[in-house]
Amino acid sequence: MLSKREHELVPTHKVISHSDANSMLASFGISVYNLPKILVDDPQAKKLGAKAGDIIEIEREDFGKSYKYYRHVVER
């Protein structure tokens, strides 16, 4: 049985590297602060080993078309 964070109904989730973060707010001309927030004890975050400080790139398809969302790792 599929647990819920492996659900088909769950986007990908995944750590981007530094670089790869930094050139996305780069990108999109804002900060690190400026992005939403997921807690380092989120069931994701957790899954995915990630650490206060680093950004989690959500990827969901609708309608046959894949977006991404970016999350900035915080503690409680």
Given for the second form:
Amino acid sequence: MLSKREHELVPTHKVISHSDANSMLASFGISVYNLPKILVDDPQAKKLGAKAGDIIEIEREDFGKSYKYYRHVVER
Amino acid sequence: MSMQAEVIKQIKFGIFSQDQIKKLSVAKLTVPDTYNEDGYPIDGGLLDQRLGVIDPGLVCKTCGGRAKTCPGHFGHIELVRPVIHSEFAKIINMLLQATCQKCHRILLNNEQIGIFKEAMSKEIESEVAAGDLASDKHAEQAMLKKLKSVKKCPHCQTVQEKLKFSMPTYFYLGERRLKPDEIRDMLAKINDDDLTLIGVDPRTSRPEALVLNALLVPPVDVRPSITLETGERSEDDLTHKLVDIMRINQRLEQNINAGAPQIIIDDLWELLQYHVTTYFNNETSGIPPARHRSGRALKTIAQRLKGKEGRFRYNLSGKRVNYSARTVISVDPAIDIDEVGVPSAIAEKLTVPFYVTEWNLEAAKKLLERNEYPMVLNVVALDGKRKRILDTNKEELIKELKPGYILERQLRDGDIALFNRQPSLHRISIMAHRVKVLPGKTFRITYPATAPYNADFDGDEMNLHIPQTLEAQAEAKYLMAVQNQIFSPRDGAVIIANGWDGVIGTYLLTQDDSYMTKEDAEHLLSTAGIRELPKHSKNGMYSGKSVFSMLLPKGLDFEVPQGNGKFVIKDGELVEGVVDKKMYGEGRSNKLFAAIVMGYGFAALQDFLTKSSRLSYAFTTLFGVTIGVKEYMLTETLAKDKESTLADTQGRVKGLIEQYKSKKLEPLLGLTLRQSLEQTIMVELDLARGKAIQMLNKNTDESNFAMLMANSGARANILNMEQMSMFLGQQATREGGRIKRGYYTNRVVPHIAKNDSSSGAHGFVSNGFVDGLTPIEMIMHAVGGRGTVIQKGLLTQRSGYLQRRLANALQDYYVLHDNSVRDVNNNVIETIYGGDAIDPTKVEFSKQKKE
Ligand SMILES: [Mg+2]
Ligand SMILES: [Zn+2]
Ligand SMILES: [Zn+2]
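Show the other one: the form predicted in complex with its partner chain, since we just had the form predicted on its own.
What follows is the whole complex; the chain from before opens it.
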């Protein structure tokens, strides 16, 4: 069956540590609220067991080049 | 006038309470009339002199000011019976639905209130942090939806009756109509804490103020009366409406005092509600608009603000600007691509500031002394006052001139101007040009510069703006200049290049067998401003390639494949290949421009473009290119070939139909027999067209100028030629297949037999435009043509609106120095622009570098 959690087209999601999150935010010069959001009940957030307030790092790939994208986990 | 700069952080709107209205008001109005018999404003009337004055002679009774100094003052009308503010009826309904009909508490129990408060504060916190103050409050909206279905009050246990709201201002509790005074009492009893939960700030807006007891009357300045030539006065629509309100109000009062029956009082009350509703918005749905005696609908408050002709879109967003001009555009091949020809009449009116400093004081004085173009029109003194220069004050101004003054001088050659054509769909719809003052009445641009504007010269008009500060001029010059927009920000394709006769010229010039006399070479090169001849000549003849090479930057090396061969430039000399549209025109196939920019910069490319255009036009003219019907006449052999091809095809189609009828046709995979027949016939007909094009191609050379146009890429292609000289071929439908419907018995026209499957019966046109179409063929062509037009219209309309919405949503995003994309609140939209931080306009450059 098709799985929203394990589909090959879904890029890799992972929850990053607080210290990693803080240094990432500092490098952009922003607060968590300036990041795009992801709902706690999003299939990927559920799979990772992410809690509201966590930051999820997404390894995206476009035209063969990969780069990191970040989302702030929020309550519905 | 001194000015104080303050930043407005936010604006909060609230609702005036009845007390606030009365405090704000300078006069209680009681007389439903304007002027008395002597033509003076009636005290207590709608033009009461306490509301301000507009007649020049009179003095304001409130502030003592005259027409020019009095800002106008609000008055009020006291309504004998309250009415609903119709524009807020939906909010009133929401409030009534959310609260108990008996105790007027919010229909949530204390526990729910606690949970909800927490959710709301979190949401507000995150919204404030993200700078997103105006977003919908999700938690609130979800709650309000739920409250509608609460049956029993959790506070006093009262069972809630069904509350019905009917546009525009009617409320029913069960079957009973709620009168405005009852509604007002209900709203007044909702407590402040509950209101905050619902999303109403009680400090600025108490809901009972939405039921009006007093009506604010705007100052006369807002609704001035005008005097017609006949001496008759004509009042503003708002004044008319206010008179109506006051009349009914007065009648209602008299009836109440006289103890009239309830039904009469209710009728008048209803009428009062109608007038107040239409006073706010005369296009309120559910009620007829109030009209003048002439039948014209009144323009009341909402109509003044709303829509295209309203205050916002017409007067605020759509302000007219100074230092601008508009006129028809036309072409001028003699100016540079980054120039704009400006009519002298416009150049004499538009001005550019000349900032006087201690170092240019002498120059400034000389400029000011001038009596003819280009001269100074205005002087801005140190106090910021602008003075028009006249013969009478010129001497004086020259004497008092000192650093800090600004001279507004007439526009002249070389000034920077922004040039724009609407619709401004992308950033290159506005570009910076250098002014070139010319005789005539039109703006002039070159052909290559039309592409980004999507302009042509069939009557198009364009706007010109003159940047007034040095910063603006610098920004325009370096960021918006035409030569910096040659490559598309979409994909790096060339968008500013030559076309048409400009391409035919280079194509003919750079043919292998193109040679010319010394005189011709001199003529061509001098039109391009070049005063030398190519180094090499053959028997006194110069090759076209060597003449073209004179335009190329010295030392340029460039090589790309072209057709079966190569296009080679070695050390600034074109040694192999032809300069056609693919090499030299618009589009992604033009790699030459990027090579020039990489090696020599944008100025060199602009120079090349300008000079090659002139040379190309001159060569086209010298050569002589023209087309006529003769280009589309077939030779005898070709005509015969055409006939036999058509006969062949028709025979095969007939054969297919026979096979189908006798069920011998081989069905195609996944298609019914009928569909298979259609499919195979379509393939057969397409094949015929392919064959025709081949024949035409083989038997026509470039002495046929239509073929020359197609081959050089200047205009049209062989298909167009084939359709004119041989046959038009299958006409398309929107469904993709052959034309089937039209006449009611499954045929296109009644002149065709029923169930005829032949090619001609379903839109195959076997005549060309030169021979002429048969009547049935013409119908088929019209059917296909109409389909195409409809499809094109639908497509451009849809995609245009889609593109506009996208552009509007993205317009304020920007790329920060770290290559991330941000919005104005510093929210991160993309961590890296486009996932790779590549600037499409420079993609071609990086490819050039590698080689
Ligand atoms: Mg036009
Ligand atoms: Zn006044
Ligand atoms: Zn209650």
